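A single chain comes next, written as structure tokens; it is the form predicted on its own.
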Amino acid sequence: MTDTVNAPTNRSLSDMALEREGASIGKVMKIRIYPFVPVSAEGTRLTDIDGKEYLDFIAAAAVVQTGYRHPAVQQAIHQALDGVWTAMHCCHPHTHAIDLAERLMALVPGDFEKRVWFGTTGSDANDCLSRLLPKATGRRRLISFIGAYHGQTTGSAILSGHQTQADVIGLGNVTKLPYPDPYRCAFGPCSRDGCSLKCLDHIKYALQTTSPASDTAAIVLEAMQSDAGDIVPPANFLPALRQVCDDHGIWLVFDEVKTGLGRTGKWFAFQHAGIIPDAISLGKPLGGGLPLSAVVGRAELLDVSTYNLFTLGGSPAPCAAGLAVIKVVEEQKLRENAVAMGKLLLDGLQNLAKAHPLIGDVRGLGLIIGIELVRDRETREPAAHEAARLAYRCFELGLIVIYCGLHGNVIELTPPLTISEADVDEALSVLDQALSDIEAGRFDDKKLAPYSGW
């Protein structure tokens, strides 16, 4: 930091770093919510460039399952780096990738022959699916859902139904349908089960019209929509959807990039519905924070005769980290901790809702939880600006959260799966104070000007 020695003392190191970044890194890769520049991390804590410590309740967008710098994951990475630094897996494999592929095939249920494909991001994993599903089935069409966020590459963005991807002009072979959201059902107020039935009727109609069943390769979805606002579908939806697919010979494919590997309390979110998919995509936590993604699915999907490969897909160090992450999640019972801490967090948030009218709904599975903010509980008017204020105020109080949702009004919590009761209590205390401050008007909106978020 030699260039900051003579800087004015009234400017923080974070401010100066962000100024330098603004002059060097393009805006197209930024979603900024508050002035935060982390330089170190340990467990569930982050420390910024000015030395302030924060409790992290986003885990780098649900990436850090095992907490920061977990010794077992760190050791696995170091050992891999001492061996083969990188490997062009398309031409010569290495054992870390083979070991991880075998482990993933064992984790994903299904009494059929499986294969694994490796990439570097969740986006390219979903791009792989968008490309291979029509080839493997001989059917041209795909169905996905409004609100879905499948990635940034062209193929994954075309599958997405999120407004941040709306500038990507899709292909005519993808039909996007309403996802069952009982709090904001696309078909009007209804019961949870009723919301599912209305969405299922719409899917069945589409299979008769715009996406004929005989030409539909797969239905691709998140078992719990995350960036749309952490929407948990009613319990009757996924089993009924599996039956619809079976009735028409359509594959059912899940995007588990954000919800997989223990976050919801099970290895994969679809397991809450007791169903078996034909393929899934993985990313984010898979590489322990290093770039790694995967598709696990039917052999006839991933053995299809076409090239879909990346030079760095399935590199040794990320694969070694992935094996370590799975081992830590299993041996340290982090799925069980996600269930216990998730319940504690949900109960605490529901108690906060009694005191804070800004909270319209609280929902989640394990340790992926959404707090939907509204200006009026009767009309359910989205409180998007208040969500931005709340995230910023939490940051000021030492808690890292983020907001998301189709209306930008949902505070998302995806902490490391290693969090403790003390961490939950601390987070609830900060959220309580921050909500009180926002509801009382104790926030200067001028601070938000440089941080437009989504």
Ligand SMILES: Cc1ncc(COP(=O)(O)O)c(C=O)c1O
The other form holds:
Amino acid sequence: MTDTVNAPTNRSLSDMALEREGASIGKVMKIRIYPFVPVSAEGTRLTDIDGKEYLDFIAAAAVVQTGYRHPAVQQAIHQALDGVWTAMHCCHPHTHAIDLAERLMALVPGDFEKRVWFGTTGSDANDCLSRLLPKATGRRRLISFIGAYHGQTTGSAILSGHQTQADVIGLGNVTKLPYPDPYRCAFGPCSRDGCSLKCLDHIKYALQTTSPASDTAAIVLEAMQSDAGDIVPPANFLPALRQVCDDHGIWLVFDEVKTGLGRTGKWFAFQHAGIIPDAISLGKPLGGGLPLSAVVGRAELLDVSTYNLFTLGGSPAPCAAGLAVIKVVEEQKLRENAVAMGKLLLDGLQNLAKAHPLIGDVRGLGLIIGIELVRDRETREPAAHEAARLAYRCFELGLIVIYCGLHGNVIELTPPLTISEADVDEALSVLDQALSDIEAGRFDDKKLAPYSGW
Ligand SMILES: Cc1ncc(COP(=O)(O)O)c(C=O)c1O
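Since the structure above is the form predicted on its own, I would like to see how the form predicted in complex with the named molecule looks, so please show that one next.
Everything in the complex follows now, all chains and molecules, and the chain you saw is the first one.
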């Protein structure tokens, strides 16, 4: 029995749980934004330890595609646990992994021989890429992008260009270049409908100088940068990048850990650009909430050697859950719902922007949407404190959101793909109220003191 059961009446169960957690779990694994201790969930709703219900617009960081406790996903997990329960796939393969691998190979476009690798979390999938891409191509170098978040293991962290990874010293084989950000372009006028692609000139320049094309194995990126602030690149960028890669025999690799499996309205975000990658990484929703990641790519990459593995990579229950998630996304038309609800949400946010000067920009694909907050629409000065206040205020009003971005000033919305029009209306109304409160100074910053965010 835990001490929370005997809570004195003047302290909430959340406060008590957080106090125990503070004394037991290391800060290094925390991003804290508000005092929230969920204990149960259903569909798009979470309930905290004190019994308060919330509308969830982050889906456990874009993991819960099908809504919480989807019966088909639960059933698949239970059935798998009735089987072998756990298996060391490296020596003793099981059919749950084979079934999922075959399904993923069919989903990922590309008229070439493919293979699948399974790990446990998005970071290890990107780590696998950073190790195998040089090995498979015989070229030592990689290009990635400033702002990218690819994970926490050494191999994935050196590919990342996110400010939270700035203390990780890379191996020197990764060149990081500016990602095209239509709202904050470093090079000149840029718009989502198309741009002059000056950033592409930098990539070409790098391929002539610091990362010679003949020694560059791959360009690794997100088709839409998420943790950098939900940045959607101009429409002509990715096709032009594919062309540069083709010109030099360089592989193009997408991190689809957050954007994959229907979140953007297509199975994968790169499909919005109509191009074919050589490999992709997957994670987050792939295991339906259980630890699972994957790389799907050319056979030359994933057959390059043996022994690049994790004992629990591709375990039976997560693989069974993954197959069920894909089936639910397909059968419940959740990609279609992501498009429809994403449009409703974006339109609603554009409307809110008319009334709230704090909103500098809103953008997204399907149900991954960023609201960029600024102190001044002319200078676009990032409003990071305001983002922290806004996320906290939404929490108080019953809506779970998070903030991200290179400047920490972007409210990110990644709800379950099952959200309804009523959920969208509710979220917009809370955001409207919370924005009014923050703009009018109706927020006590003392509440934020223990919550330093990223
Ligand atoms: C695009 C992207 N890649 C990789 C990762 C790392 O995944 P994980 O935290 O599951 O290791 C994340 C996590 O946020 C991510 O957003």
